[in-house]
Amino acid sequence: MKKIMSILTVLLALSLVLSACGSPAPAPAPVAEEATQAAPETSNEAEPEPAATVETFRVAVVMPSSINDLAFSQSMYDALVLIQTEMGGTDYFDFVYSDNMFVVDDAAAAIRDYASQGYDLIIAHGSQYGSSLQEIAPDFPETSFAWGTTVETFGQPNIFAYEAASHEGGYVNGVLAASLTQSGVVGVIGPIETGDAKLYVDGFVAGVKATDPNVTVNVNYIGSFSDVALAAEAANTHIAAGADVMAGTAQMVVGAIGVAKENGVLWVGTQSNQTSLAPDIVVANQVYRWDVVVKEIMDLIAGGTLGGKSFVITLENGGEVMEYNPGFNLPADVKTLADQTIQGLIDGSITITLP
């Protein structure tokens, strides 16, 4: 009995296989048919289609966390609402997401279904999604990619890349961190010891080193970007080890805020503005603003390119801004001070050295 059933079974998934080997339609062919269904429910439903006067500019953007993480995705997320208020809501700019994609083989899966209905632009805001992209795009050459973190574009003329010279930003924190310390220790915590949460650290370190190098600079890698237990445990290592400023990078640094306003310790924030969180010991935060990216890549589309250039947001062009608390009472030399290392960024007079 039992094997019967076990052969029923194993030719059941067997013709599985075979009928889904069987059809011949390249991939993209039957994912293009129900785009056309599937594309006019995302906005169009509720309300009337603004007669054909305007055109929706509509963008999907896949996210590997979540759109209120206060960091990385938040700010992609931030900047899109931004430009749909900025150019008069959904009739203009419409996008829809797909966040906490972080399994890179989902996020795949959702690139190409987003492609294939047809948007005008599909962000893949994470570094890990590159090697789908690559293969992705060449069979969509219509549609416009946008990939972040990275300046590579793999050559392909329908894909942007953006990144963030988080470093700059960093710089500026450390610059801030130093000065505010009164005991001469400061802590930084970040997720894993690479990618745009080094470059960051990297750059609040030198920063630092550049203020006063008698300030000792506490880096601790937590070793995940989820921990946020952790992390508040890495913040009050750093406090018991003496920080009395504090920084981090990445999601999970949430936990670490909690500690530092617990601690009335003082901390500069990263990616997204942090302040709503601890407003009593937010000093300042690098914005991601990549509104600015985005706006430049839809002129661009709408020139008729599709991709092939690379974007870095810096302090220069706008798309790194650092935002002070303004509940903070920052003395007024360390403002100085900051705001004139901002423009001694800008105009090249201060340059960063990374290790």
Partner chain sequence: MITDLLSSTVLIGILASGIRLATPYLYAAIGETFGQKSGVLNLGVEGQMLLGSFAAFYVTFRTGNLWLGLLAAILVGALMGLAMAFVTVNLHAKQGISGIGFYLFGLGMSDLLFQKLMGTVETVRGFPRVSIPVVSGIPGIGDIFFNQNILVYGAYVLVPVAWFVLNKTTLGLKIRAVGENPDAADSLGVSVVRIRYFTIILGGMLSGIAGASLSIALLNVFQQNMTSGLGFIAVALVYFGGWRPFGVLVGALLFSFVNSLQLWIQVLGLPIPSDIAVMMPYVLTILVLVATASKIRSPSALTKPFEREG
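Following the display of the form predicted together with the partner chain, present the structure of the form predicted alone.
Partners and other molecules have been left off, which leaves just the chain.
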């Protein structure tokens, strides 16, 4: 009996072991069905803002002579081209021009027309346009105007004025002329005895006399900014009087430079770089950088100031630059003297006494 109970005990234990090893694993808990629409992804990156609209600054300019006169008008044209390039093209800075506006009434009509078209700045580049601007500007109080060369704004809140301290470069050119003359006679040709033209001529005379008081300086005003034939005639008169170095200002000087070239007479220029007209005889040029003024005017307009201020370009502020002709064999001692003169005018150690 005990033996049977032992056998039954063994069989029962074996049955429990087999039951534990062979039973299936419990079914996993049911998984919830996924939503048919995924939740939107989140990002820490900000949404890009729409690009700002670029407003083109628009300028119109009226000039008395051609844009390639190598003198007064070209100096302004070159300045506007430079600004356009620096700002990245016509999408940011655009300008139009009317050149050869010798007739003041025609220039006035062009100025008024540009004003009616909503240009941001209208430049009347010529002292002969002052009375026209004084009449037109009050009719367009939201438009900025500028004119030169002068410091007169007529008390108008939308007129800027600009001028050149042209006597500074004139003085340097006078130093060059006095240092280079062999005959002891130099000549200078002016248009009308006013504005930056008179300043330049007076500065030239002062530079010659400060360098060598024994040099004779003959001055001739021809009464015109544009008469090339009269300028050529004046140059011939200077050469007949013994001049071997000459200077002149305004767009009419191309006639004088032509005569100087024919006669091998040296030339020192102003307003624009005139070397290309006569590379063998042009020594140096005072170049006007009107972009210095125009950019400052643009900043003022952007800040809400439409006029009422005047500006002067100088050697110190970079509005005037002396450029030597690299093709002219300028003696080292003369160049050194000219460079010292430029620096002296900039730092104030040289003062100009005008006649």
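Residue numbers count along the first chain shown, from 1. It should be emphasised that the depicted structure is a prediction, and the values quoted were computed from it without experimental measurement. Heads up, when I say rigid core I mean the largest set of C-alphas that superpose within 1.5 Å between the two forms.
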- prompt: Do you see a C-alpha shift of 2 Å or more at residue 194 between these two forms, with the core held fixed?
  reply: yes
